[in-house]
Each structure stands twice: as C-alpha cells, then as structure tokens.
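Read the single chain below, which is given as structure tokens and is the form predicted on its own.
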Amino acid sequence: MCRVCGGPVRQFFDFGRQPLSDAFLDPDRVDDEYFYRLAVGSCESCGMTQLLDEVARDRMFHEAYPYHSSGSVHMRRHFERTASRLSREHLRGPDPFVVEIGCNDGVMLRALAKEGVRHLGVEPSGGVAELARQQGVRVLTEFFEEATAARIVTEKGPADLVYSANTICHIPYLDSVFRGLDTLLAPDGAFVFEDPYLGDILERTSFDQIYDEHFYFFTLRSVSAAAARFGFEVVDVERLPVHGGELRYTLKRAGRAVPSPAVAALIAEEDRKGIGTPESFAAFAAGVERVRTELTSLLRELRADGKRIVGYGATAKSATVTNFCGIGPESIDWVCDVTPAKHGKLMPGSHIPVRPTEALTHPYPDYAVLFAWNHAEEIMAKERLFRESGGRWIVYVPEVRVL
C-alpha cells in the first residue's frame, strides 16, 4: 500500500536481502549484522516510486551516522552557493527565520549563520549535529515531524524558508512532514528541497541509488501530487548536476505564487519520455541485470589474469552494488574513503575492508572500481597520478566501462 495515498503499489525490481547502507563493521562483529529486503515499486494511483519495506529510523539515523555532507569539495561549494541564493531570493524583511531539516554537519546553514540570520537545523544524528554545532549552527537533535515543526513555531515562531536536501526522500511519514510544514511556515513561506531524480535514476540505471535510506524516488508529477494533497504546489522546479542528478523543488500554499514555466515544461518531458510507466521500469529492470552480469564477469576476468582490484568510495551506494552482485574481497581487495569514522571497518553485507584513501598509492592498484561515481570528476582529480601509473577506473553507471 502507497505510503503516500493509500494506493496499490506494483513492484518493479527486487534486490533482495540487503544490510543497512551506512552500517559499517567491527571486524569481530558481523555476526550482528541486520538485514533487510530491498524491494521498489510505483503506485498505481499517485505514481510515487517507494521500498515496499521501512527500515525503522533509527537503525539508520543515529549517534554514529558516518555520512558528511561537506566531505566532498565540490557539495561544500554547491551548499555554499545554495545558502547564497536561497538568502537572495527568499530571505525578507528585518529578521527572516530559516530551518533546514536534516541540517547533517551544517555545511549550508554556517554560510547564513555567518550572515546572521536566525535558522535552526534538524537532524537526528547527533554525531553529525554535534559538528555542526561546533561550526557556529544551532540545531535540534531529533526528526523532523508534525509535533517537531509545532514546538519551533511556539518558542522561535514561524519560518520564511525551509530547506532540505537529501533528506525529504528519507522519510516514509511524507503526510507528518506535510503538516508540519503547514504549521511551521509563514503565509508566504517556502518549501525548498533537492533529492535524487527517478528520472535520471531510469535514465541512467543508476540502480545503487535504491537502498534503505532512499525510500522515495520523486519525479515532479509525483511530488505535485503528494504536494497537493496537503494543499501545497510546486512552483518552481531547476535539475542540479549533484548526486547523479537531482531536482530542487519549490514549494508554497496553493495560490500563494504562479508557478514558473519550467515546472510545466519539465511535467511535459517526463509524459513524452514515459518516465514512471510499466515500460521505463521494465526497462531498467532489464538494464539492471545486465550491469550486474558485466560488472561480475569483467571482475572475474581480471583476477583470473592476476590483476589487483580496489573501490574508491565506501558509499551507501556501494552497498547495494556489492550484495546485489556478489561482489566480495574475493574480488575486490578493500574499499578507500576520506572519511575517517569508516577506516578499519568493513563494508555492509560484503565485509570488504576499508582504507583511507592514501592506500590507493601503496602501490598502485591495477583498477579501482568507482563506487562514488557522483564525484567522478573531483576524484580523477585528485588521484590524476594512479592513472598516469597505469591504473585503469572501472565504472558502472550508466554501463560498465573501463576509463
């Protein structure tokens, strides 16, 4: 049943048995280890794509979440950009009031802060709260829901804009979040959030975009339909290059503004590209397969001619690829990742260790699969030398190639 409308839900793909993305391992603890079933599918009445299984929240967002969204050079520069034109075009008047929920390490709110603007961040795992806080942000540790947006409206009054990004897709308990937003906005405030694009999702057969976190996969006309029916609209609506491919929505009450003409251009694009029809999932249910059939062969062949093989990006992505495919240190060595909480742990499901990504040059690999293939461009950057060394990337999205 459609956690949104109460619809039919038909199943499109099923990954199987699949742990937690983000829960990285103790070596002398994978006999702990929690699993789940993967399953995607469309509603039949709203056409919003969602897991057909919940994993409670708190499995997933909790003290020791280890995912910064101020890791990578290029989503600070993008969350620094955001703060600057979200405060050009939304923030008024003499003491505008911002709240972003699921503020993580406050990569976008310290560039308000710095302006002085008042704001609040959300965000229940107090790891990463915690850093924010340190950074100059103030934030609430808890989720956001209706009785949340009810206690911020009572002791800091309403807000102007609120702000979200790689959240809102995180939470099955859309119609709480929806009434929390109408108890927390302003009359002409705005809803402002960014998350992964089903339909580049298609496009591309970015299949490791599906995992526990990510229990929604929005496409604009399945948002104007969940939006309307907690009497909000779209109004505007922009791609951004994060990610794999994301869409910023702009939300306000109905009424409240006209909308702008790409919001209707972008519902026209998806009708004529057929994007949520039976056919695009077919589709990538068939491209699907094949990835995990290439990907699998050309690492079986590679260790058959004595090759060393590594992964760049300990990912939450990553997770599904590996159990999906069966991807394990047989085939893969161990996993490289900037961030230090995932050193010496083991990947989810898989149990392929993970290294700072200095031992990419101790020596030189002979290929690194690019798990974090979102940031491609800075991570060849970054590591121009293991390819001057003769080191060849191996990619899977939007098929598997050697680079």
Contents of the next structure:
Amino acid sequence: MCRVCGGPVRQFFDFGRQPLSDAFLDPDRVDDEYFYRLAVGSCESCGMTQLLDEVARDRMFHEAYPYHSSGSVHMRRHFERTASRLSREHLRGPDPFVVEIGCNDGVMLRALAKEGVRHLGVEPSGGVAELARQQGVRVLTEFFEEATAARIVTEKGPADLVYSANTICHIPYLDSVFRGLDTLLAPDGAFVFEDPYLGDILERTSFDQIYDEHFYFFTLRSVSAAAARFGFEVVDVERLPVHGGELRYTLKRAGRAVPSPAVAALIAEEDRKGIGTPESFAAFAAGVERVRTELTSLLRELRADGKRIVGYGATAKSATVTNFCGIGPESIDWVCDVTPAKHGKLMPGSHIPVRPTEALTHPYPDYAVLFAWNHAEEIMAKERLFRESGGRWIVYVPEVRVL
Ligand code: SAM
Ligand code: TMP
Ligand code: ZN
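The structure above corresponds to the form predicted on its own; please give the structure of the form predicted together with S-adenosylmethionine next.
So here's everything in the complex, that chain up top.
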C-alpha cells in the first residue's frame, strides 16, 4: 500500500534479501547481521515510487551512523554555494530563521552559522550531530516529524525556510513531515529540498541508488501530487548534477506564489520521456539484469587472469551492487574509503574489508571498481597516479566499462 496515498503499489524489481547499507561490521561480529527484503514499486494512483518494505528508522540512523557529508570536497563546495543562494533568495527579513532537516555534520549550515543567521539543524544521528556542533551549528538530535516541528515553532518561532538535502527521500512518513512543515513555516515560508531523481536513475540504470535508506524515488510529478495532498505546491524546480542527478524542489503553501515556467516544462519532459510508466520500469529491470551479468563476468574473467581488484568508496550504494550481484572478497580484495569510522570494518553482507584510501598505493592494484561513481571526477583527479601507473577503473553506471 502506498505510504503517501494508500493506493496499490505495483512492484517492478525485487533485489531480494539485503543487509542495511550503512551497517559496517566489526570483523568479530559477522554473525550478527540484520537483513530485510529490498523491493521497489510505484503507486498506481499517485505515481510515487517507493520501497515495499520499511526498515525501522532507528536501525539506520543512530549514534554510529557512518556517513559524513563533508567527506567530499566537491559536495562541500556544493553546500557552500547552496548556503549563499538560500541566504540570498529566502533569508531576507530582519532576523530570518532557517531549519535544516538532516543536517548531518553541518556541511551546509556551518556557512550560515558563520554569518550569524538564526538556524537549527534537526539530525537524529548523534555522532554526526556532534560533528556539526563542533562547527558552531545548533542541532536538535531528533527525527523531524510533526511533534518536532510543533516544539521548534513554540521555542523559536516560525521558520522562513526549511531546507533538506538527501534526507526527505529517507522518510517514509511524509504525511507527518508535511503537517510539520505546515506548523513550522511562516505563511510565506519556503521548503526547499533536493534528492536523487528517478528520471536519472532510470536513464542511467543506477540501481545502486535503491537501498534501505532511500525509501522514495521522486519525480516532479509525484512530488507535486504529494505536495497537493498537504496543501503545498511546487513553485520551482532545478536539476542538480550531484549524486548522479538530483532535483531541487521549492515548495510553498498552495496559492502563495506563481510557479516558475521550469515546473510546467519539466512535467512536460517527464511525460514525454514516459518516466514512471510500466514500460520505463520494465526497461530499467532489463538494464539491471544486464549490468549484473556483465559486471560479474568481467570480475570473474579478470580474477581468472590473476588480476588484483579492489573497490573505491565503501558507499551505501555499493551494498546493493555487491549483495545483489553476489560480489565478495573472492573477487574484490578490499574497498578503500576516506571515512575513518568505516576503516577496519567489513562491508555489510559481502564482508569485503574496508581500508583507508592510502592503501591504494601499496602497491597499486590492477583494477579498482568505482563504487563512489557519483564522485568520479573528484576521485579520478585525486588518484591520477593509479591510472598513470597502469591501473584501470571499472565503472558500471550507466553501463559496465573499463576506463
Ligand atoms: N544533508 C546531508 C547531505 O546531503 O549530505 C546528509 C544526508 S544523509 C544521506 C541523511 C541524513 O538524514 C542522515 O544524517 C540521517 O541521520 C538524517 N535523517 C534521517 N531521517 C531523518 C529524519 N526523520 N529527520 C531528520 N533527519 C533525518
Ligand atoms: P556517497 O556516494 O553516498 O556520497 O558516499 C561516498 C563514499 O565514498 C563515502 O563513504 C566517502 C567515500 N569517498 C572517498 O573515499 N573518497 C573520496 O574522494 C570521496 C569523494 C568519497
Ligand atoms: Zn500513492
């Protein structure tokens, strides 16, 4: 049943039993792993694409949540630019107030905090919330929902802007989020959020965007329909090149602003491309099977040739790829990653060891599977010597290729 409208959800892919994508394991605790069924479908009534099973939120987001937003220089820049734009466009009054849902380590809010803007981050994962505090950011260590919004508005007054990046798609209970926004936002306040775009996922067969934390896969059409149910309206939309392709939506209460022409233009484009039709999902499913076959045969052949293969980026996304494709330490020796909290651990499900990125050079392997493909430019520039020493990158989005 659809989590937004209660309509029937038609499944279009089942990845089977999967571990939690960010549950990196201590090597001595491999028996203690939680699995759930990862299947995805689309609502036949409102068009919202969503997971069929929900993982309890505190299993995923807790004190030890290992994803640090500031791990990428490119993303740090993206959020600095975002902060100045939000400030220019939405924080104009004498003492504006901004709330961020899922502020993580403060990657965006710290820029506004530095400028003295009144702000509050809402971040349930205690470890990253603490990192944000160390950056001068005020944080409430809680899940955002209707009750949180009521408390914030009582204590701090209405918000001129609520912003959220890569978090709204993590929250199944959108009804409570929207009711919270209605409570928290000033009459003309804006809700700006950005999340991976289903249009890009279908076009690039980036099936690794599908994992426990990503509950929804938005399109402009499905977001507009959801917003309308709760008295809101999309008044602007913009494509973002980050994380493999995202949309940034600006919402206001219905009737408060004239939607920009970009909204109608993108709705028309989604219709023209058939994004979210049964045919688009069938083509995607065929693409996923093709990538699995090609990637596993490539790794098998290279291993048979005695090649050394590692992975780059112990991403949440890679949990879906390794577990769905059945890739383990027999094909990939280890995966390197900049995040200290992941070092010395094993990847969920596949149990491939995680090492610091410095491990790459001792000595360079023959191949590195780029699991953090959305950071390709940054990583390939940083690891130029790997390629120059004869190493080759293996990518699988939008198709399996050796670079
Ligand atoms: N905004 C950052 C970015 O774009 O890099 C962080 C994104 S991270 C993938 C998602 C964050 O949302 C996590 O830090 C998680 O703890 C937080 N989160 C999950 N559910 C939430 C909720 N209901 N309310 C607020 N934050 C939530
Ligand atoms: P993400 O794709 O969800 O942003 O995760 C990226 C992962 O890749 C994260 O664990 C950090 C890691 N990473 C590196 O190891 N090196 C890098 O240069 C970048 C940008 C990310
Ligand atoms: Zn629905």
